[in-house]
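This document starts with one chain, in the form predicted on its own, laid out as structure tokens.
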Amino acid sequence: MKELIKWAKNEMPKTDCSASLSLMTAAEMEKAHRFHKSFPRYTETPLTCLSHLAAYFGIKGIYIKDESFRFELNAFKVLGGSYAIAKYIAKQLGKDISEISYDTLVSDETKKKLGDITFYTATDGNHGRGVAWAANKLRQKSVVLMPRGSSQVRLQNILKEGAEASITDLNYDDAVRLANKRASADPNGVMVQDTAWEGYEEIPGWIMQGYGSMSFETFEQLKAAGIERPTHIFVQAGVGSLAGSVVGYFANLFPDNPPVMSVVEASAADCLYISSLAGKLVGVKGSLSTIMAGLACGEGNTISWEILKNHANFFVSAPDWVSARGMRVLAVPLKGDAKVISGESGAVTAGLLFTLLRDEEYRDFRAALGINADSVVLIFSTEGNTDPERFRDAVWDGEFPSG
């Protein structure tokens, strides 16, 4: 029997999250995108819009912004590993990060202030690339724990940037705590990882931070063709960081009117889905399997909840044919319509906005979302094919089908 879509509509008591969301202004997303922007080969990832598709359902636009184009690395999670690490180099040199660039980062100048330092973190694959590549710029080192049943391709891309790298016989949070011991126990040692405890908060905001430059572009992109303000929004989480950052900037954004915004995690791995039903943050333990490996994360981020408890509207739990089937009406769109490569993490936003707006099981939730003739939704595919044997499988051969 065919798993189903969960679904919870935020009814969390609003607290004070004032210092979370003050992370996620616009002046802060500038910042960031400002600094991304001083990178080599730095140019703007697609917002595609899928008019045809959005004429298919009778509703007013569907966009999507496609991360398998940023910085040749197939995946948006550079921008906050590379963030993090430049606001940490620029607080060990007594600088703002305005004052930072590319160029500042991986000069002579700045490695012999700096010395030698060592970057930690637990990965899935894309957040470790992204900081194995970062610290490969900067000519430092780089330590990446990845949980069990990490794809061997993803390890080789890590490898590939000088890191240290290995695959662990653990899930991704026991990952993520034998990283921040081997960070601790090292003088040169830094943790670099996108979810918050208490303890270990300013890394991870600083990670969410630079999430907010792809929000940034996006919203940039979405005013170039004619759009104000997207009436629906849809974002996957694992941790929650991205969530986050970009429920936080686009709740800043508007203040009075937010779009109506949706976190989707997968059903392996929904504690937030779960801690919106116990009104408080709780995790999920066991071996968190799902095709969405950017998504096997079974503890939220303590900065992001405090956003999305606030600010996200619903809290969604989403089987892995969900993915599969948005990996699929991505790869082979309407005519007419640009084809996005989304892998298993990215496509999980689109398999959910196509399933919600075809099949008449979810209407309740559609009904509910308040989809309509007017309605703009704006998706996130989040990694491009960074694991081909995976992709093959869903997308040529049809593993885990929708019917």
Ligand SMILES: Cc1ncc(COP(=O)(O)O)c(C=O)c1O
Contents of the next structure:
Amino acid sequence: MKELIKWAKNEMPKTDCSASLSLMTAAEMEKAHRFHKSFPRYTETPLTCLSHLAAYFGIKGIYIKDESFRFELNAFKVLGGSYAIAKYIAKQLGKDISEISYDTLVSDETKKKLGDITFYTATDGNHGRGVAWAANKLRQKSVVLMPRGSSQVRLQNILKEGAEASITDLNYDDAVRLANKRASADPNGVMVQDTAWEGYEEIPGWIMQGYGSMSFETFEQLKAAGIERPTHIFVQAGVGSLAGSVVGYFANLFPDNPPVMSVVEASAADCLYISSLAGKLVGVKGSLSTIMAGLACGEGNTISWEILKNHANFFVSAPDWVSARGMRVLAVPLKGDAKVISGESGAVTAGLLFTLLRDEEYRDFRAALGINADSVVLIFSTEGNTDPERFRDAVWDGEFPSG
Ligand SMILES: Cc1ncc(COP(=O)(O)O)c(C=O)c1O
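Given the form predicted on its own, state the structure of the form predicted in complex with the ligand.
Every component of the complex follows; first up is the chain already shown.
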């Protein structure tokens, strides 16, 4: 039987999250954006308007940010790792991030001042590729540990950046613990992890700010398209760093009338969804087996959780067929809409939106969200076809059917 989408309205009591929220202001995101703009290959990624799809469903607008165009890396993730590394280096050099550009980072002078550093991380693929890429540009080393079941293509892409990388027999959360242990034992080691836990908050906070470059660009593009405020936002989550960044940014922009914001996870790793029901951050254990490799995380980011607990409106647990459906809908759009090549973790929000708008069994959720003819929905395709074989399985061969 088809596994159903589960959803929960956020009914957790409000708490003070000002410390986390203040990291995600428009001013902070603009700083990250200014830094990323200094990269030689920087271009804004497209914000694609699916106006025919919106008209088909009788809503005002559907906008999708297409991160398959992010540098040459096919995913948004590098924004976080590169910014955290830049902030770390700025701190080592006694400078403010605003004084640091790409050219300063890669200069001989910086390398001489810093000496040798090895950046450690654990990853399903996209984050590690970003960290390895940044380390490579800085002529520094990186060590990347991947969880059991990670794709060979993703491993190869990380090795190509000169990292010492391997697929472990651990799940994501245990791979993080191992990377952290190795970083602590290395006198030149720096852990650059895309999630926070008690006592490890500074670097993940910077990573979330780095992701903010994407939200900043998106909002500028929306304004240029004549949209002052999206009414609904759907954002996918693994550990929730991205979701915390997006939700935090828009909550700061619209404190009095925020968009309705939903956090979407893979059902095999829905730690934030179950945390929203439990009223506190709890984890999911086990193999976390899902095609959405980037979302296969069982323990949420503690900084992000503070933001999501107070500012996300809905938590959603989506089976794999939802993301496969999103991949197909985006790759074969209605006539007049541009296609978006989106991978398994990238397409789940599109698949969810499509399902909500189309399938009568989810009309209660649609009503709870208040989606109507005036709605302007924003979603993020966070990666392209980062695992091309799996992309073809879903899009060409119809694996993970929705019916
Ligand atoms: C493509 C993609 N989308 C979304 C996410 C989720 O980000 P986070 O783990 O910060 O929730 C990831 C994480 O690796 C990813 O690779």
